[in-house]
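This document starts with one chain, in the form predicted on its own, laid out as structure tokens.
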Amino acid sequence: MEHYDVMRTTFAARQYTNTQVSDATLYRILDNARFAPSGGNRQGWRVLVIKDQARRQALREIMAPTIKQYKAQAMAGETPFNTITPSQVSAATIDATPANFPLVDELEQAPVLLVVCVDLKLVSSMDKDLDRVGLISGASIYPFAWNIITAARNEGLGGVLTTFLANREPQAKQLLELPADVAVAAMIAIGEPVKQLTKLKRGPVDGFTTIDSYSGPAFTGKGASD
């Protein structure tokens, strides 16, 4: 596929057909994804291919409390787990919320299930001393994770990246036998989508791009030289 076509048609595919994805195809996806950039080219990623059904079921159970909280906050009109506005959703409401969620309900049937981890000794966290949640460490792992998704799209497949598992990292680390300095970055499922979307909805460039400052004029792409 053309690169821009991949970018414009890669969506969060959570439902897959029964068609299996061969190990050779998955290897090819990872073989191309590994060319993602990372700080100092240290390539601190580690990918776990989860094939064991019992571990998949355990992952689903580990994520259940996080999904309940996510859904309860979203249904209340909040941005779930945001670090700025305190949640007004009660623990009782969260407990009463069902833990069902697309893909997670059929986790055992996903053709491919990956857990993407990162060695924290190999990433530079330039914002580690700021009084806010850290973001910069992700720059050395999420380009790689997204490369996996777009490589899958190039193979005619679909995928989705989720971060529910990171909220329950201690339990996930025990299940997956992760070393102390390795963090859970994402869980990625891949398969043949039940339906391939070809037109995605996104905001226009001039809705999120400004000139010179946050409150500057919108960038429209119509410069003086045009």
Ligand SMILES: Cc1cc2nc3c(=O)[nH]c(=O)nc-3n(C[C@H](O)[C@H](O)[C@H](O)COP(=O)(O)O)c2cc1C
Second form
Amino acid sequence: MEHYDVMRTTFAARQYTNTQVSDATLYRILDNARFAPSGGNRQGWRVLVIKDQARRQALREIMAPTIKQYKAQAMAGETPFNTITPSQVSAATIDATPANFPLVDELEQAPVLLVVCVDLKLVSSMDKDLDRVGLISGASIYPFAWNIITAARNEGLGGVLTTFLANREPQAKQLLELPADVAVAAMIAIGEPVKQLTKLKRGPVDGFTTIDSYSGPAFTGKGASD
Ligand SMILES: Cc1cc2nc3c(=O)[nH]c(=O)nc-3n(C[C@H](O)[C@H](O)[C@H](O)COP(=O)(O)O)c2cc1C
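Starting from the form predicted on its own above, please write out the structure of the form predicted together with this ligand.
Full assembly next; the chain just shown is listed first.
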């Protein structure tokens, strides 16, 4: 596919047909995804291909409390798990929220299920001393994760990334036998999408790009030098 087409049409595919994805295809996806950038080119990624059904079920169970909390907060109009605005949602409301969620409910059926991890010993976290949530560490792993999804798209497949598992990292670490310094970045499912979406909803460039300062004029791409 043409590069801009991949960028504009790679949607979050959460429902898959029964068509299996071969190990050879998955290998090819990972073999291309590995050219992602990472700080210092240290390539701290580790990928676990979860084939065992019992482990998939255990992962679903581990994520259930996080999903309940996410859904309860989202239904209350909040940005779930936000570090700036404290949640007003009660424990009782979270408790009463069902744990069902697209993809996760059918986790055992996903043609491919990956857990993408990162070795924190190889990550430079430039913002580690700032008084806010860490952001930069992710920059050494999520380009790789996104490469997996766009490579899947290039294979005529689709995928979705979820971060629910990271919220229960201690349990995930135990289940997947992760070393102490290896963090869970994402779970990625891949398969042949039931439906190919080609029109994604995103805001326009001049809605998020300004000139010279945050409150500067919108960048419209129609400057004097054109
Ligand atoms: C950090 C991150 C976490 C996400 N977590 C989930 C998730 O837990 N479950 C899910 O179905 N989709 C998840 N997504 C996919 C987003 O919902 C999706 O990218 C967004 O809604 C846009 O969807 P579209 O590309 O189909 O338009 C996640 C995406 C990102 C980048």
